[in-house]
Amino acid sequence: MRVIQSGVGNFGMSWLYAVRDCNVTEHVALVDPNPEALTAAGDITGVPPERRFTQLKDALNSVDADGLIDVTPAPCHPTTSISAMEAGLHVLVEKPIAENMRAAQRMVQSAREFDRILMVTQQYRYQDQPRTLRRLISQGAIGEIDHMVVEFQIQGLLQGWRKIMPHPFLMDMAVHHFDMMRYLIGKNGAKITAQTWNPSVSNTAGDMNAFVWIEFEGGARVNYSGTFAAPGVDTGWNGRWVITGSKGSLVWNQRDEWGPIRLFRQDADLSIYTDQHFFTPLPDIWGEPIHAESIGASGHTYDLYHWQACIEKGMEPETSGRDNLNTLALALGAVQAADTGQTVDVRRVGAEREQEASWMAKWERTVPVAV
């Protein structure tokens, strides 16, 4: 599958060893303003020097290609992405899909209208641990989902225009756990609630921590702590989770020592019990190790085996554009909550009228943006 890559900087780097390494990928053409970036990209993947560009629309125009990976900043996504399945590429394009619901929703509609595969590239749900926990969920192991408690923390030093946006953290990393709690639950949200500051540590304009309580259709509630400033704080990029059910309760951390999942089992009836602690471990261990199967390829190549997939069977993928628009609900939403001090009703998102970027304005007028 011959592919076009635009935003091949600092973010679009893993991209570049993604697609090289992938048997079902080649990049045809580097798309980037920054004429260092370009070079460095193009040592990487073979891509000559006349098939590097600075603008997409002469790549459109130059090279023959199957599709776009969108790797623009967010704001760019509706005009990159749109452009590409007007030319008659398929597109695979970063999160956030955009910066706003009705920006989201004409790329959307743009797929349907000249019948082109968009994908979103959640990455995170697709791993062997989640997917297994999929598994035991949709297996009745724990019953039905009533709360989950989250815990993200890491020390994020970002770079380019994220350090300038008002919301870093829920709108480019938190979206991350919020398609996963989707994934888990297998339902959208339906409130949220939130609170967001920027502490001393951190590197950005915008806030880096978050408080975020999220009510999902179907009454499972989500409180969900998290921080891009943690120095010396490292939870790893899934974050932990404790996602309790009728039956028991899953535990995933990454960096537990007993295992990065594990499962309690609880009988529904509490009057059997004596003990205040219900749960019953194995011998000599907290609770059940579970064993992820594995899935072969993972992440960002498991997205690129998924859009190719999708592309040749002409059907929708999981983390289509269309989907996705429930999970940029549930970001968007928390930034609105935050901003507001109100609780939002996520289903209601993308009322609101939209907008020209500022801060985006704001970073293009130091460095361009190729779109």
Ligand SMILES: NC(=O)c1ccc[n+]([C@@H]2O[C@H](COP(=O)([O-])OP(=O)(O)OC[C@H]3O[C@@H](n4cnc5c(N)ncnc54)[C@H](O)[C@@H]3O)[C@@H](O)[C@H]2O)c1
Second form
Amino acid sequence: MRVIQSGVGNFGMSWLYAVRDCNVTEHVALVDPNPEALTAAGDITGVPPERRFTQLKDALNSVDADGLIDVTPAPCHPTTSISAMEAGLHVLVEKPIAENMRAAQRMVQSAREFDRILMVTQQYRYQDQPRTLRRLISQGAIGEIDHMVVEFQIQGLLQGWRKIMPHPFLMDMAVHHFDMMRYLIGKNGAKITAQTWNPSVSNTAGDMNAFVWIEFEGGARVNYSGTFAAPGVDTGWNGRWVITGSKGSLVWNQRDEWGPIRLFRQDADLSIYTDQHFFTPLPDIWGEPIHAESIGASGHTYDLYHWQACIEKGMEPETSGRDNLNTLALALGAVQAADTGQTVDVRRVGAEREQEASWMAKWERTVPVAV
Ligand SMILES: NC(=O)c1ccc[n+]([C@@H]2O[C@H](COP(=O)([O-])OP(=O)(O)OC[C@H]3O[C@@H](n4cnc5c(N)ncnc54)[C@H](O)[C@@H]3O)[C@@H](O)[C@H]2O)c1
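Having displayed the form predicted alone, please output the structure of the form predicted together with the ligand.
The complete assembly is shown below, putting the previous chain first.
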């Protein structure tokens, strides 16, 4: 697949290597308004200077390509991705798909109109451990999910546009965990309540800490605490998960070297107990360590294979733009809940809000942005 990559900044780097090293993709052009970033990206990929562009339209007008990978900051995603689809390219766009619901809906509408595959890179779910967890859950290993407790904690010092964006934690980081919740539960969000704040160790203008409570369709509840400005304990990027169902629990902690996934079954027939009873000790208080099966390619490489296969077969990707509106609704719903102090109906997120002027405009005054 011949790919144009737009945005070759920090995270764009990881895509340069992923596309270069994947056997179904090759870079045919690079786009970035920053000439130094373009030169560095050209050196890594071998894309010659005449196919390195500071404007996307120049690349679209002069290079034959099948797809575009959009690794620009979120406020640029709608213009960049829609221009590419209009020019006949399929699009793999970084998360968050857009910074507001209307812009994301326009992207999904364009994919329909131009009959292109639009996929979002929510690569957290494309790893061995969540795939195994999802299989266990759907096979009924813990019965029906009742609730999840999810903790995420990493010390982040952010740079560039993230220092001025509103809600950098919810929109730029937690969106991965919201997508993972949807994937593991297999349902979309219904109601959301949130509080956010900015701790003294944060270096951003927007809030880096959040407590979020979500009710999913079907009734499963999630208690999520996340911080991107937390000295000390580091949970790793996936966070720590305790998933409790009607027949037991699954614990997922990538930092636990005794077993990142453990299954705690509660197989007892509760109807035989007539008196007050507490099920301790369980047969095995450490649970049953579960070995996650390998899915082969993971992360970016899985994204690339999946995107390419969907294009070839005319299938909708698992994390299509259309599907991803439900993930964005959780992130935006949390923002709205935190800003208003109200519980938000996730299914109505974006419906009553006019598109706001992008905060990116402030950043654009100091940084050239090209489309
Ligand atoms: N999936 C993940 O785990 C993950 C991790 C980090 C970042 N991201 C996402 O990747 C995207 C980029 O993040 P980043 O950390 O690389 O940001 P960055 O600021 O380091 O890089 C962005 C690059 O895009 C360029 N750019 C800006 N406007 C452009 C335009 N209109 N056309 C082409 N290039 C343009 C900038 O010059 C810069 O080089 C964001 O959406 C971010 O949320 C995803």
